[in-house]
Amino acid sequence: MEEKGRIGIPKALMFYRYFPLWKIFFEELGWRVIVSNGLGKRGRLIYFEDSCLPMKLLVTHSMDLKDRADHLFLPRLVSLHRSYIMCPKFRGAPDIVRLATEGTVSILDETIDLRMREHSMLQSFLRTGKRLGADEKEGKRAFQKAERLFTNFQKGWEDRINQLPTRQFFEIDIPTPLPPPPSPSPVKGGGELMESPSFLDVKPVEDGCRGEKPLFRVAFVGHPYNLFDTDVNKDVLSFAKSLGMRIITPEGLSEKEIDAQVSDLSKEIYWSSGREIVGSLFHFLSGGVDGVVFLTSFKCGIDALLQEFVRRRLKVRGGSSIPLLILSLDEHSGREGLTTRLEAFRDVMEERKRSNA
């Protein structure tokens, strides 16, 4: 198929859970996706608005597409479930992009809005299509065979973060890896268990890749672009896997599992993201994993909430058997800063784990 044109996408917020589908779909209608740069070492932040980094990532991306694309992506987010909304600054976020980019590119910012029959996720992708030239039967096609392969790429995807380095893990066109066979218990010759290794026998690899069995498993728990962003986070993932970490992230949890942890609240959580967090944070303490970890940004008044609400929840249940290490992070945020609280955080695992053996 010939290519129609280029549709930039910004490496930030919702794209750190949905770029597969959307790179689908519009390939699918001929388009060339391209993807901003990250920041690096010497990338500079945009500062158009006061807001949180996440949201400065947004523009920053945004304003590095605009001479390279013909449209940029930045669909109008209120809500991506049934009953509950989106931080009102995801519905604000084309008019700020609009704004940084002085009307100079276009923007496909139809609105998706699960309450709504209407802002459907598929009525607006076929809306999108239809801006772009696309019936709207080649828009259903496209649609259908992104969601197919989305949902695919969904079911690898904890083998996917925990064997591939972070920069690999959006990019589709690499398969997810295999897991690891399990290894045999160690014996000695004549058939007696040999000696386990030392829980501080672990050697640090590049990229966070390991080729034993992590030590710990360890739920992030957070919004995806404050888990899976390497300008927001440090690439705090990686640190972790060299310590002996395997990941958990709330995507392996099922709708059903969260509500079981944040339905007896005596007020409900109106944020879809908001009501994902407390249930996952609440499902992981309750076992399962050997830690938890929260990551949030500095000026999100949504985690703000959240944290006051989980140290109030864990007080008046008497705490948590299993450590909780919460991560406030913004553009001031250095990588050993945060490395310094995780090594600390798997010194507190490695003692719980002695000590209950």
The other form holds:
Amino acid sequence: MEEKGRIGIPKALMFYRYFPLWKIFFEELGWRVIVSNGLGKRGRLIYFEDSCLPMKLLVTHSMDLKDRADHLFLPRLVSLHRSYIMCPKFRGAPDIVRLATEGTVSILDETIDLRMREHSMLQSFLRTGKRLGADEKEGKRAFQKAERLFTNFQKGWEDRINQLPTRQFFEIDIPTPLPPPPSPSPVKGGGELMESPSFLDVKPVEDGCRGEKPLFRVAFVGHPYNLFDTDVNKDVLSFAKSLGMRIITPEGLSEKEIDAQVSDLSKEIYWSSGREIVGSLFHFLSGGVDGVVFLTSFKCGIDALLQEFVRRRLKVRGGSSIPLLILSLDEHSGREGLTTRLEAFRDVMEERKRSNA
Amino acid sequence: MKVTFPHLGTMHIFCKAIAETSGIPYIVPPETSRKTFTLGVQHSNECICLPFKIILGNFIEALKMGADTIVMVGSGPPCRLGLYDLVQKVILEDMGLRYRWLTIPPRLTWQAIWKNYEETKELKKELSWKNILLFPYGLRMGWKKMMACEALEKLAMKVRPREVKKGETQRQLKKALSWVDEARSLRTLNEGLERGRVLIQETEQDPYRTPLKIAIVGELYTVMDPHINRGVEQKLGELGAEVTRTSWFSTHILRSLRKNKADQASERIRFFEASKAYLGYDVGAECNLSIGEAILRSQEGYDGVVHLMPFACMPETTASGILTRVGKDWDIPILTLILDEQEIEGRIQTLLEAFVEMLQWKRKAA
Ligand code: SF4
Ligand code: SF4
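Having seen the form predicted on its own, could you give me the form predicted in complex with the partner chain?
Full complex below, order starting with the chain above.
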């Protein structure tokens, strides 16, 4: 199909959950999808407002794309759950980017608010498609295909994050290697989009756990961008893997498991991400893992408040025997500080295992 | 039973009047002080909202003085305010403080307060019929007192920039507010209000001044509480600026009652509409209003806008980014002050002085 133009998707915020879906949708409509480069070694953060690091990264990545893309895709994410909402900052994010890019690039910012039928994922994407000249039928077909492949993609998540280098997590063209970590024998499986030869380059050992059996099961909890954006967390996941940790994330929990932990609170936590964080922290701290790491963004309003809540509630309930590490991330946190703390954490888990044995 | 409530500007006068008139024992937390800040900070973490910390500090101080029932107006999404209680409760519990918590539903109708909230069940047992019967009168008294306080404060905002002896208006205002506070009947309240008006107007004034006009916008606790904002309103007034703000206790109560026809509420609608040029969605809390008000004030000939926000405040962080552009587009100087628990009073004074000086130059140059 002839390429219609380029859709720029900033590698920030909810990119780190939905990118494969977004990408397939636009490609199905005949657009090429380009993503921004990471900050890189000397990457400069662009300050538009003194916000949390993930928001600053959104602006920085959008600036990187503005001259290369015909449109920026920045849906207004009001709610991604049928009853709960996103952080208020997401509501103004497209406007912030519009001001920062001085209106030089078109922004596809249709609202997604799953609490309302007219702003369902499908409706929002149909509207986006319409702005790109696709009729309802084309839009629907593209969305349904994207949704189907995305659901498939999410299935092997735990293996994926444990066996691929972080930068490949969201590249849907790269199939999830089959467990156990394979020797160079050919990799099987994967979706319909396997044409790309890039899967041959997959070297799970590169920054993974070197093929040894991991020693610890560790839950990493936080907003998806805190978990998977290496500009936020200095690729703490690959370091964890090199320390022999098998990584578990809330993505693998069902809504029921999360609800079980938070439904009896005196007040309902109405942010979907906040709910997921609190629910999965309590869930993992009640068993099944050797340790829990909570990755927070400094200056994240939600993290600050809920972190206090989790700490105190654990305390008044007599604590948990599973070690919890809270890592607060911002543009000033260096890799060294993080790795030192993670190493110390590994030692704590080791000690605990030994004394329990 | 001894009820207590947080501080927020002159709100304690309102709460006290309700409790007193209905004969319910109460404790007013000590005036917010350095100690309150310290307590609130000690028992929370850096990036939690400053209002959260101050309210927590108020509660801790009041509980230690013997209060046992916290009364707090509830709130909801999208911002953090709606979850303050969830977190404050567990903090107090962890500190080993005993309390009961009574949330006044955000839609404030007095019947709603007595509805089947588990919290009120216990309380009702402790309240006499007299308390309950007198409660509507208490509300009326509280409301009247609040309106009186606001009238006096608004008057003081006009007089302050014209005062000859610096600080005199503030002294008179304090005296006038105490008369309102002490009134026990509607008659003495009206008298107190009238005397207070006269007293403030009697402040020696220079009629030849044409003060600068500055609007204060931003997050509501920081705008409304002089302890949280370190007296920005008074400081600006004493530097010679006539200050306006649209966040008042009554504004927010009327808003929760959905009495949108009230003047102040319709003003909010105007601000909200104006913000649409920059923001395509309601971000929450006061964000859109801060932006809209700044735009409209510039059209109304104001000299400047002071934007107040607590450190790491989510909606106002978004607002502050946009306000930078609004200031340029509409040629109105906007000063954003980020408030935290540090000792920043001196710095705020310096910033305000520089800001006011700049506005004066700008006015002369025009
Ligand atoms: S949830 Fe936290 S980190 Fe994410 S955008 Fe909001 S404030 Fe920033
Ligand atoms: S508006 Fe600001 S201060 Fe108020 S709850 Fe939200 S983040 Fe906290």
